[in-house]
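The chain below stands alone and is given in structure tokens; this is the form predicted alone.
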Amino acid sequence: MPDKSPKTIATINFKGGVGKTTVTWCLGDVLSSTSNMRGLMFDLDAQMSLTQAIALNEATGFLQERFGKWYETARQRKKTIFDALDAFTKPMPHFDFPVGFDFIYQITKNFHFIPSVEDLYWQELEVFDRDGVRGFIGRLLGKISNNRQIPPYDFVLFDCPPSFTLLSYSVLSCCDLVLIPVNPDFFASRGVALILNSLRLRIEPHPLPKIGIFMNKAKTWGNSPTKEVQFYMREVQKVCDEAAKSQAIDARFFKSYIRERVGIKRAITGGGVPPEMISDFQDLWRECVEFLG
């Protein structure tokens, strides 16, 4: 029988500024509006940039006034991320935290979100225990699948925080794939060698997943990338193909990108992905697909 479990996927890198938090809104928005596929979003990172710029959606305000009353009444019945990682972490012989759309906001009919809160910065300063907190995203993500009331979901999408948190390697151990995307720049392959090295370090003994590197922001002239940004892609890529041979890391350089436009980066609150970036998005998705086979 195929497999029917959704597929997982973290993006992260430790560099800010390179649109890591837009390209899985981004891919999320577009993935859910354009097929009959139905997502799941998380956004892990307690600086909670995805959380406030969901909150400030659509002109109209009706968005923001919709989510912040949810939001409030979900902190006030404890119905947080933080309040299921704690729950998950009590000495209780089994993970006491039921999850339903009071925990789940409906961004859309086919696409849903669990937002951050401020509160996650006590897990980043390690009160919990950090193989304590290993099994924790796997257990919950197990808990919305088998609530009935929950309609299956095609794929989940991790907004990882920029830096590693407990959380972070509790998604490392149980997603299928992570997405590194980074920019044309100087810091491209220096940066991906080094992020490459230091999640296999912070994931050990534990195997890493499947791990898949794009640019984005990339600049174009006609319909491909500038000689600038094609010679950053190229170092990329032998950054890549190093390191699975020398560090065994299933890792691929996506031949996608996501070209750089300003009307991305309105995408989240409420400009939408521009019409004409819609088949990046798609192209990204499909390379994920095959890389995962």
Given for the second form:
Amino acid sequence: MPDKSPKTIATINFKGGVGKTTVTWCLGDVLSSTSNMRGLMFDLDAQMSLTQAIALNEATGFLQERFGKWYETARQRKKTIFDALDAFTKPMPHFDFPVGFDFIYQITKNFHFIPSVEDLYWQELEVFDRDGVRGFIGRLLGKISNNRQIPPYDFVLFDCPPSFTLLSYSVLSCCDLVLIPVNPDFFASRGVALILNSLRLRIEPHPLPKIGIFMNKAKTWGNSPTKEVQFYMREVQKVCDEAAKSQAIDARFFKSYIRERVGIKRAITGGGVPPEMISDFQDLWRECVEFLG
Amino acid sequence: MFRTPEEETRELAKEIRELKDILREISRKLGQIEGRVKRVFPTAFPSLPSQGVRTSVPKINNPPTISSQEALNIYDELVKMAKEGRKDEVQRRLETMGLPDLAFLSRELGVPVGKNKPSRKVLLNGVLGRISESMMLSTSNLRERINNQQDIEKTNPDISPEKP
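Let's compare: the form predicted alone is above, so bring in the form predicted in complex with its partner chain.
Whole complex next, starting from this chain.
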């Protein structure tokens, strides 16, 4: 029997501004629009960047009407990710939180979304118990998979905050792959060493998922990365190999990279991934799948 | 006071480098003054007769004598030397490198130099900067760096900082 469970991928980096949100959305958009795959995407960041970007209509600057109405209803009916977390951590024998399309927003037929809410700040204030939250994402995915009204997903993407929250802990202890975007500069590259050397400590005693690192915002000259980008790619590769050995983690630096283009910044609000960049995300996905085996 | 002959040699090499830098600066200033005087009194500076065959100094635009892979191998070697605490040796190796090769190495490392014909000093500083970055990136954390430093000091007490 082939494995029908979706590939779960968490985009994470403790350094801000490396492009986690844009990459997560672009990857989901490309996969769901250029193949037959169906995907679900979570915004787990209390800063709500992904949620706001999806909601924002660039032409008017106002919330898109369809999403705006749906979002307000979800909040009123207490069907947000925070309400799900609240229900999960209540001292009850069952996780009583029915899931449906009042909880999951359909961006397109094949691309669905669970938005963030400001209330997620509460989980950073340690109102919730760490071990009590750990199984949350796994159980929520189980509920979604078992619901016959929701179609099965081929992939699930998580846009994680640039800090280690309880939800990050919950995602990391159940996802298949941690995807770390890095930028071609010293500080971003240094951030990779820090995250790789601290991930194990953060989620012990649970096993670490596979970790894939790739270069984002790569400047190019002709069809190749510039020499400066190549320098940082080599350095990050070394950092990755060193951490894999010293921390006993399954980490790989991907050969594929995402090019820096002006259009990509407006991809979410402006209606899609620039056509010339689609192959970048397809290549990245191919490498993710190959790594996951 | 020097504790060992090696320490004295190192200090001597450092002083020679500093003196050379000073002389280069003086020469640059003299050149500027000479240029201004020449413009005002051109007849006072007749062009000198040819001084025979001039030795050709390789220019920055000359083709390098090393390939891209060789440049990267040299760089890895320099990083290794720097990690072992042989920073003077790294500096010497770069200083003795031909200008076209140094420029090529700097290009291969993507050093942003900002000019068409950067000076040797700019190129050298750029490569040294990349070496520092590589060293900082390869050492996973501050504690590890401190431990490494302590290990080096234990095996080579000459480089330990002086205690009061």
